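To begin, one chain is listed below as structure tokens, in the form predicted on its own.
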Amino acid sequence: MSTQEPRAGRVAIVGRPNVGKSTLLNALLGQKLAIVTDRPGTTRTCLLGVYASESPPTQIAFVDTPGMERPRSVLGRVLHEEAQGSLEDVDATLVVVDATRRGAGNDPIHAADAQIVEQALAVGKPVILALNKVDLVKQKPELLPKLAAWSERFSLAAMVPLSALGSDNLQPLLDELRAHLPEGVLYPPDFLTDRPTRFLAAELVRESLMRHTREEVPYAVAVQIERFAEDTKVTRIEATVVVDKRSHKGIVIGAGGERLKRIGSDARKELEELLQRKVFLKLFVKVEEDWTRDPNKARRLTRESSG
């Protein structure tokens, strides 16, 4: 057993949409907690996931956040507020950037990434930069000017190139984060998240919806768990899919209800993997006109869905 002192703290994971924040969280935890799709805007609420190690004794309470970008809609403003709020109550901030993206002209740093780092540094906590998706950079020497530019332009606590999808170079990141955490313990052993299973169920249904629908529909759906009951053999879940246009209801249901069946089937398999038991899942669809354009409705439906 290591004689090193235990360290524990909170770390916000922030960055632009689709840079791999949720994929990185899952890789660090060694299991799926956050839903992941190839569409921006998948993460809608801050999600706590606790990494734990015995040697050295470490607890890192990661807070996955919605993508930070200039809001283009009411729902976008609500999600931006959620992400910005995560920066306040943390011991360090992990900013994730896409190694394949460049800025304007010859600038190796994208302006939107730079803005997020500036916001994080303004809080006064250590900022660690994760340069993600390095596996997609065909010419590895191209990474050197990126790393040099970040180092010259910002006072970062550390920089770590990695691949979240391939789980490559994660340990150096964990080591850097641990170095900036206070001594102590935050949670009991085996604690993973403060989110109830109902929240995880709603998220898995929404993940399946996002993968099976097209165009604007994925960004205008929310999921509410109406019933969650467990008996000795099966967990019974009833969920309502909320869309903001009548035309979207038909798209989600599909011809003869086939798309909704596929959505439910895929979500049920994920739920059975999560719960390690048989699941009966029943989905309903309802319209709540223009909920994504009403800030009160947007906050209610994104936070209701968050358990």
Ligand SMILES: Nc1nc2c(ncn2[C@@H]2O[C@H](COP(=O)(O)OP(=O)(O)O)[C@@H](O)[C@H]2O)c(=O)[nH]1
The other form holds:
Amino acid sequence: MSTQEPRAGRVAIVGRPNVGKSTLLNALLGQKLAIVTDRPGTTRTCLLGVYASESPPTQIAFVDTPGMERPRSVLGRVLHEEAQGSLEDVDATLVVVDATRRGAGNDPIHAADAQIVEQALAVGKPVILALNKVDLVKQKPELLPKLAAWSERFSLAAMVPLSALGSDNLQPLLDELRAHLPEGVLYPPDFLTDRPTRFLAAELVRESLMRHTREEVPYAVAVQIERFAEDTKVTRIEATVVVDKRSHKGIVIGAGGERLKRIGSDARKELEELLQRKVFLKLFVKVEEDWTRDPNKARRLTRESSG
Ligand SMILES: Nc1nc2c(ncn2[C@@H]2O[C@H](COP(=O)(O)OP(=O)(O)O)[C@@H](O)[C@H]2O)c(=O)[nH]1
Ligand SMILES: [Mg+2]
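Condition change, the form predicted on its own to the form predicted in complex with the named molecule:
All chains and molecules follow, beginning with the one already shown.
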């Protein structure tokens, strides 16, 4: 048996909103790091998650990004800046597309996906395409014209059909990525993320909130951790939910505080899973008028506050 050289590098995960980038990151890491909902625009900051394997020795620093759709709002613009920045300084780019989606006029390639691949290729690093959600494609041969169209139109380093949700066909993707990384080691063993636990905790509260509220409310929500104290037996967490309209406060709290209670209890379960210990969680709700429309506030509340 020949020993293989260690390889390590950075890979940005980009793609349109809702194609499954965050789900794929979690599946690759075998751990929930990024929050996931069925709504576009869930991921707000670039999130580093390091995949590590011993044989062959590999470290892949994945950077999950907010979706790269053309932004329509101030908050959207702030998220777009964040995604664009992540493309610099990578060894390879992983573009994720939804294998079930087609473009206009039955084009097997959606124009918005094509644009993202072009942007990624312009960086000059290898681009690997993940065709995600193949679990939803009942007739697998339907994927063939799609794969043919992609390889005809772009010079991609590789294409991998997979299911992030079903953790299906992930190893071929990891093998392709490894092949494009430089030799070396970048992180200490067991290094998972650059984000403090407080940040992950705030994200889990936001995920629960997004899942329990409807329509426009979730996009106008930020979460700040006020207290994070590790006692001998429990971790005590206090968090403030920041909404941008007075009317949203009532929606989040719900009649008799019922909704906030459910948001808190779901978030607590996720937090206990993440921290592997008992958690007491206390939630507060605060109105900060129009924070999603003010670029400075939007930057502060999406990038820093949760940490
Ligand atoms: N059926 C199916 N759904 C998926 C798959 N990957 C992601 N999803 C769903 O797609 C939605 C968006 O996922 P998310 O990871 O938040 O997408 P992102 O916006 O690109 O980060 C969620 O409801 C996921 O459960 C997959 O492989 N198959
Ligand atoms: Mg995401």
